[in-house]
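A single chain comes next, written as structure tokens; it is the form predicted on its own.
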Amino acid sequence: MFCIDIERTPRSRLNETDFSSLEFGAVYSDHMLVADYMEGQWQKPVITPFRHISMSPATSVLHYGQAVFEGMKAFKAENGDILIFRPDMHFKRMNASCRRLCMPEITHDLFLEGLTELIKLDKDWIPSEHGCSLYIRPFMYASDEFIGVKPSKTYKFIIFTSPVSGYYKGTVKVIVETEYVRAAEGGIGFAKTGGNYAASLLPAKLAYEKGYHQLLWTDSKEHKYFEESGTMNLMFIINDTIITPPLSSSILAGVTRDSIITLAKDMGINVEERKISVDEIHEALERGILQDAFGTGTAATITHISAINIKGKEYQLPEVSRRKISNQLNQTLVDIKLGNIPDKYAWNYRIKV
């Protein structure tokens, strides 16, 4: 158990914020939770006003990329509460990125404590306009002032907080890369950290280039077998079946990607975790048989895909409202994230305010 010192901000701008236009990622709220790693334990975290990070030039992050994050959300229910989707998941997976860069693991307390008294803090941030909500950014790095390629033995954990619309707006056209990878087996792909957005970048750059939002990763081997989709999984529907890669160690193990696996098997829908080639998602396409391909993320949570770019061709695939699968799955997981309806799984963390 923690006891938090809170240093409130003197000029909240929380009346200077549009809430009826925001933009993803570009505001935040006022405050932000820190906590340090030091001499082989946790400090005690202190919740301060948002403000800019002072760091050394020889900051060991900065040159050797110690660095994870996770991404959530909160929002309100129709009583006032607040409703956090799964964020023992993230807990979960932010720990096994941590383990994998060589970093400490955050402790429960640290993490969901703190998680708790910021919100509560910062309330008033959360949107109520329709297909808003506030993201959570909890983050570590390496904090330790040397250059020598090691473990730093310290680090720095970050919690703030943005109210955020949609990611993307409405559909996405998607292009098959088949020249760079993402990541490869054996490498950190399943880690949330930022090298694997970094590696991106440039083909994503390229893509858009020529008129697409976001690349259809495939293995970095063959490039045979499709991976996941930038941002988001990837999940493809054929004869009513969705079929979406298995996990790997280079795939994000997304927590809305198991989250629509739970609800489809529950409402009697086929899934089927394995491989799909690209010469599969080909031929299902020049048949016409591809009935839907959409993306699965927090902040994306599901993105229609409109048109593929494969082997060179554009194909155009079904009008969003044909897709009944896709289209249920969104509205009983959003109806969840609300609460609009019974919360069976357990899946919301509820701060009662």
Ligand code: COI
Given for the second form:
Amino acid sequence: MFCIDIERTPRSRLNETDFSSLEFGAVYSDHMLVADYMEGQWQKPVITPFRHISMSPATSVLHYGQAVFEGMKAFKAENGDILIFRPDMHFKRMNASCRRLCMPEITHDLFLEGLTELIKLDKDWIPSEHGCSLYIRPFMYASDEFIGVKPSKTYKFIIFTSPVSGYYKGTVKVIVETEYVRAAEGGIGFAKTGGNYAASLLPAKLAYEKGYHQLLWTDSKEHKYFEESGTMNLMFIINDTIITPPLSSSILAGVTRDSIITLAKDMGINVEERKISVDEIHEALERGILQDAFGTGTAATITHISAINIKGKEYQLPEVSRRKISNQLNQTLVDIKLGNIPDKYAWNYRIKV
Ligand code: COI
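Structure of the form predicted in complex with 2-OXO-4-methylpentanoic acid, given the form predicted on its own:
Time for the whole complex; same chain goes first.
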């Protein structure tokens, strides 16, 4: 437990923000939390107005990408309390990313108390509009002014927040990627680090030029098995069974993925975490037995796939209104996040206001 110095903004931007037309990631709340790591430990954090950070052109992260981040969401419950969805799982995942990127781990106090103070201060930025939330972006980067290749000795940890709507507007059309790879086994694919997203930009741009919103990544060795989709984990439904690729060193351990699997099993729905080949889905599409395909992610929540281009042919998937299983799972997840139904898994972290 530590006390955090707060420098309040002299001029809130809240009244200038149009909450009725939010996009993902375009507007930031008034404050941010900042903590420095030096001499082997985290220093006392401060909350300041959301502002630019200045750094030397020789700052390590700019050259070698030693940086990790998380994405969480906060919601406003009916009684005004603040509900943050599964911060402990995000905390653990952030530290798993830190270990892989050779960065110091965040302490639980710094992460959770820092988050609590920041969200309490900017609570009026949590949107109550349908489908909207306050997106929370904790991140850490190597801050040494040094351009030799080695782990930095100093780091900065920052949390800022952003009122958002859904990441995707509606359904997405996807194409199976069999040339480029997002991540290889033994690499950094499971870590939430910028390099994975940088690697996805060119293939995603090429897919966009062909008329697709996103890619379905396949494995790096044979392009035979599905991995994940851009910014989301991937789920298929055949014979009322949810099938999703198993976690590995090249797949991000999604918090929404885990939540959907837990809810589905609890509802008596069969879930198989196993390798899924491109051939298997191709055959299911040919036979018309692919009931559903969707992505899961914090930013994307559940995003339905409307069409898949596989082996050069585009297949349409069933109307979203007919996809009973994923619609029901989505609704249950939303209800838990908003505190509308009992939170029997204790996923919400509640801040009383
Ligand atoms: C999230 O779902 O929180 C993500 O981090 C995806 C993102 C890169 C927008």
